[in-house]
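Here you get one chain, nothing else, as structure tokens; it is the form predicted alone.
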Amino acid sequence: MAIGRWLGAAIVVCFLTGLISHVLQHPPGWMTGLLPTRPVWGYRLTQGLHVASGLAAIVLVMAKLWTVYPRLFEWPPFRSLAHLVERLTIALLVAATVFELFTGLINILQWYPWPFSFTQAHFAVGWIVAGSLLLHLAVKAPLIRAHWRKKTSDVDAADRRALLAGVGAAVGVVTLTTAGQSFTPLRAFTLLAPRSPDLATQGVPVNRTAAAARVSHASADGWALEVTGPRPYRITLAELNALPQRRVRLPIACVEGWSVNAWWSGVPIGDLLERAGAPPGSALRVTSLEAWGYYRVMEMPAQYAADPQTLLALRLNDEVLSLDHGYPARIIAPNRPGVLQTKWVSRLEVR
């Protein structure tokens, strides 16, 4: 019972994050202005906490079915339709919960070797793990009342005792060994996670390169910025870097779990729009000179469009951007998921 407990609290807080983290990237259209900028670091915690508490979830999930295999395959299937119900939330439960926990591991090391969007079908088995999870609960309310009640021998707690500490081991070996890519206390001992941010061009990791973004120094050659407005205008890099500038320190925080703090210098977003002639409370429409992704247009409610911190960014950490890092321009805002920082960028629409 105590792994289940263990179990179901890494499930609830990793369904909540993600929730969170589905949201800040796919808001409905009711909730769009009321995403937060503040604070900076916000989805750097949720989602490195929906990472983690997913990681954890894995070891507990094969603690977890390490103890009641056996259960799994009683013969009869079934002793009465109550008990067929129970098997049937049990099995709907297991399945969900293992597809939605290994689709999400090897999307965190960026394979995706099905044809189906994972983002649709994360968040969809989610709603499904969270709904069989309560379902399970319900049938077993009489059993898990029951054990509350019982007291256990010597030996079976000593068993329970052992078993309950390897179990926790594996979960403590596991989370310190992939929660400093998020967690930066602890970044000496990413061993087993799927990036280093210490291990990075110009300080920040890149997922996508501009290579697979189909974008080259030669694409980018006679690049001028384009903005839409009440007065559209094309403004050349020359003519940005001259423009004032601002450096703020935002972190960069990605679905795969892994976040870094860096300096961020260029032109206030704000700045750009109110050129444009953009009425107060404006929306932006972003996009890339990348040549295909689903990312590749980005939506950009008012309130970071408008909020001081917001940079088309020009320079990563004192340097001028790197082709992989979105050379010669692009998008750094506070609070927001990685996949929503364009590079590459192009042309500015307000909305």
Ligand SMILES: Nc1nc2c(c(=O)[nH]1)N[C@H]1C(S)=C(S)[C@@H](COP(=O)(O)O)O[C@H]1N2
Contents of the next structure:
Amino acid sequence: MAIGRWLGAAIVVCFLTGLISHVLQHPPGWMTGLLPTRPVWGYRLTQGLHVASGLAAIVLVMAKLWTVYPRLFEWPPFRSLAHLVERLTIALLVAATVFELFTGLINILQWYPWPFSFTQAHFAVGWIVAGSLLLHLAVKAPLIRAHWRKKTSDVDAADRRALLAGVGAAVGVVTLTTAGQSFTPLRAFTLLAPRSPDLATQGVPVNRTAAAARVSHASADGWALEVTGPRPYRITLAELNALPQRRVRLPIACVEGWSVNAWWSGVPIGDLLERAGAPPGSALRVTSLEAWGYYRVMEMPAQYAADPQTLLALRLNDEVLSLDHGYPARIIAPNRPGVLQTKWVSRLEVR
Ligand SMILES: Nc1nc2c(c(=O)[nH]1)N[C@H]1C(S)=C(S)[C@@H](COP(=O)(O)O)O[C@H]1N2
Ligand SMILES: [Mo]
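Moving from the form predicted alone to the form predicted in complex with the ligand:
What follows is the whole complex; the chain from before opens it.
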């Protein structure tokens, strides 16, 4: 029961933070204008929790299945219609949860062995987990109520304590050795995190390298930013460097759970849009030099484009951006998923 409770809590946290991540990346039209730009670390927190609760749930699911294991092979398979329904909801819950945790885990390990789109499948099956968890709780409600009424627990209290301590320790170890990827005080313990922020250039890890995106110094040579709008223009790197610069401290928060704060400097996007004659409240489409990739084109709602902290960044931690971090220019905006912090920007289109 206790393991079930923890697992339930982990699933609820994972589901809600997953919803937040989905909405920030694919908002339904009516929500686009409502996405908040503050706190700047909002997505860093929710996505850190998403991955941490998912990793904890992996340990808890294994423990839970281990404690109920004999009942999975009960014979006869069902004794009544109610019993059959109960077992089917459990089968659905287990299958959907295992699918979510497994696809999530191998996604943060950057391994994509499946033919379907990870984000769509992971999002859809998340609803199945939530629905079947509610069904499971409804079916088990009488039992749960009886448990809460019972005063003292019975015979094998010592056994249960030992099991809970073991499971607690396992969850603790997994959390402690991975949470440092987003929670700086635990950075020293990130043994199991796939991308330690310390194995990074300019103090920030790199998910997709310039080589993987087929961007080279040669393709960035002779670069000029193209800005379309009522008064379209092109602007070179030297000209961008000559404009008033702003320096902000913002995190990169990857959907895969790692995140890190950094100093970014460059030209506020609002200044570049104003120069193109964009009316206030304009949204933006950003295109990358990269020839192919899911994140080549990015839509930026108006509130991010107008935010004084949203930059076309030219510098990272006071050095010129490395090619891997998006040289000659990249986007950095507050409270947005890493996938939307477009690197190697080549064009801004006022919408
Ligand atoms: N053009 C382009 N920009 C991109 C990506 C990409 O694949 N192509 N990856 C994004 C992802 S997933 C993340 S987490 C951030 C990471 O930025 P960094 O490599 O500078 O840490 O860049 C984003 N910008
Ligand atoms: Mo990312």
